[in-house]
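Listed next as structure tokens is one chain, alone, in the form predicted alone.
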Amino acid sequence: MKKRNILASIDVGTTKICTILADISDAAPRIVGVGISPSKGLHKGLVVNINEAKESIRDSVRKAEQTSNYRVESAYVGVTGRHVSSNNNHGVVAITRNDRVVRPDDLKRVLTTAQSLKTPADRKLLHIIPRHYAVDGQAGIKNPVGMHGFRLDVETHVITAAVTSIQNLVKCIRSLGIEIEDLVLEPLASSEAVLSEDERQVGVIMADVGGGTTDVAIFREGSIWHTSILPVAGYQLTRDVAIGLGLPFEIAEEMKKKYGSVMPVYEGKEDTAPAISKDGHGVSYQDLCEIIRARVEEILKLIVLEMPSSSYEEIAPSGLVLTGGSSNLAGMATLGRELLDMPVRVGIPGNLYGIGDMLQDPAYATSVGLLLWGNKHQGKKQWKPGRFAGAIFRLASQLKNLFR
């Protein structure tokens, strides 16, 4: 296979695995390979069966390699799950050099002090993201390098995850001979694909309603302000339909996708609402939509309840941006506006070049976002493997590539 300046992302989701390869030789990434496979061995963002998960990832990677004629040697990988936690922290250092000029080394020092809370042994640091700096009390500075001052402060957003969950995911990827460029929290990745810079500046809530989790990220003044993971999403919608209407899970999932709506329009009277059927299973369209709507209303309310402050109109004047596969349900934005009394839209990845037409769908926001994150943060890896484990995996990867 050919070798060029190729970037890869692997979105290991609860319902699907999506691998994307892009050529970043030009100004904008050009999609050259896409591989999508059903997800097995995962539940609510967590690996529950390593062998099944590994085979699902292998199938997705193989499809992407076949369509692109490139090899996936390393990739940016998304992380989600209830085990992820975050908090905002403050750091401060003194500028002690005679010229009192802030330099890049000072930024590293102040970020280290902001991570003052010792990470427990069972937690892994994923991201420490500077929100803004202050020099001698002058706040709101995005890049203080070159400024003069005696004191440098920083406000950061620190994200950690459970070590065991990370290790299981890393094991699945590396056992295929693929190095991990960086582990990225999925709502941060999704935001790269669906949010505008204006929305980030003014204040916006983004909710990625996927298959197993709803990933929430809040942005203010151009930087991340809050993140959280809700363990309720599309899987619960389908499960409610299956239990409420007495359907097999696969039939319930297909009916949800094909007929489901949270703002249904009935023709005629309610008692004569149309019936729908699939493989011999018949249900009322009205019952289907009412079950789905009840669960979606709960998810929307949980999204705003996750906010640190109840005055979400002030925090996020730009409103709520919904993305993820479950946001494809008809009427999601309309119901959100009625229920929450705020602007709501569905975010779709756009401006994709190459063979990325099929990716212009909310379901692929994280997949595309991982690629954009990687292109934006190349060389700024924050996640690091253990030295010994990294050497072993690199050796195994080299041997696999040798015989490939």
Ligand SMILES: Nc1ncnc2c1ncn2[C@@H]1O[C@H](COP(=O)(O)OP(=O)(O)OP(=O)(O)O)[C@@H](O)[C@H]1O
Contents of the next structure:
Amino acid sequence: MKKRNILASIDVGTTKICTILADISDAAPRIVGVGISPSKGLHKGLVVNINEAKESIRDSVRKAEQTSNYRVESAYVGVTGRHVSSNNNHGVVAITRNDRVVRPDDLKRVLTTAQSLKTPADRKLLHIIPRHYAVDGQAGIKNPVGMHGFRLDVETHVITAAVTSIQNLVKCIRSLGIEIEDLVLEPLASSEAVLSEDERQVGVIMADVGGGTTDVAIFREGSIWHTSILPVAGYQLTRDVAIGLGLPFEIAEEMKKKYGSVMPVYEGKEDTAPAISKDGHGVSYQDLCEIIRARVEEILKLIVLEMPSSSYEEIAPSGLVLTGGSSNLAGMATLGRELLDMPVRVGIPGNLYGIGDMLQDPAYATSVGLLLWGNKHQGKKQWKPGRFAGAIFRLASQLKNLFR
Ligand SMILES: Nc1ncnc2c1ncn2[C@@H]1O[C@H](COP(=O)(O)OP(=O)(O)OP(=O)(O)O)[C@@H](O)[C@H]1O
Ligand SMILES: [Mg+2]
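Show the same protein again, this time as the form predicted in complex with this ligand rather than the form predicted alone.
Whole complex next, starting from this chain.
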């Protein structure tokens, strides 16, 4: 296989695994390979069966390799789940050189102090994001390099994850001979694909209503400000339909996707959605939509409840952007606007070059976002494997590649 300036991302979701390969030789990444496989061995964003998860990832990677004829040697990988937590931290350093000019090295130092404050041994640091700096007490500075001062402060958003949960995901990917370029919090990735710079500046809530989890993130002043994860999403919608209408799970899933709406229009519709299973299951369109709507209303309300303050106009004047497969449900944005009384839209990744047509769906916001994140942050790896473990994995994958 050929070797070029290639970047890869792997979105390990609860419902699907999506691997994307892009050629980044030019200014905008050009998508050259996509591999989508159903996900197995995951529950609510976490690996629960390493072998099954590994096989699903292998399948998705192979498909992407086959369409592109490139090999996935390393990839940006998304992280989500209840084990992820975030908090706002503060760091401070003195500028001791004679000229008192802030240099890039000082930024590194002050970020290190912010990070060393609170990372317990069972947590792994994923991201340390500078929100703003202050020089000698003058706050709100985005880039203090070149300024004069005695004291440099930084306000950061620190995101950590449970070491054990990360290890399982890392193990699956590295055992396939794939190095991890960086582990990226999924909402951070999705935001790259669907939010405008303006929305991120003014303040916006982004919620990825996926299969197993709804990931909520608030962006303000150009960077992430708050993150939380709700353990309810599309899977619960399907389960409600299955239990409420007495249907097998697979048929409930099909009915939900094909006929489900949270703003149903009953006039002119047949009372019963046509049977779509071989066994001839038939259900009332109204019952189906009412069940789905009740759960979606709950999810939308929970998204807003997760906000640290109830006045959304202050925190997020740009409103709510929905991504994830479940935001494909008909009427989601309209219901959101009615229920929450704020601007709501569905975020679909756009401006994709190459063979990315199938990715223009809110379900692929994270997958595309991971790639865009990678392109933007190349060489600035924040997550580091243990040195010893890293060496063993590298040796093992080199041996595997030899026999490939
Ligand atoms: N047209 C549709 N209508 C309703 N629901 C849909 C539609 N398409 C996909 N879904 C739902 O979206 C969910 C999958 O979303 P997505 O692909 O974003 O999840 P994931 O990334 O695999 O999971 P997660 O991010 O939660 O780990 C499934 O529950 C599926 O039923
Ligand atoms: Mg997802």
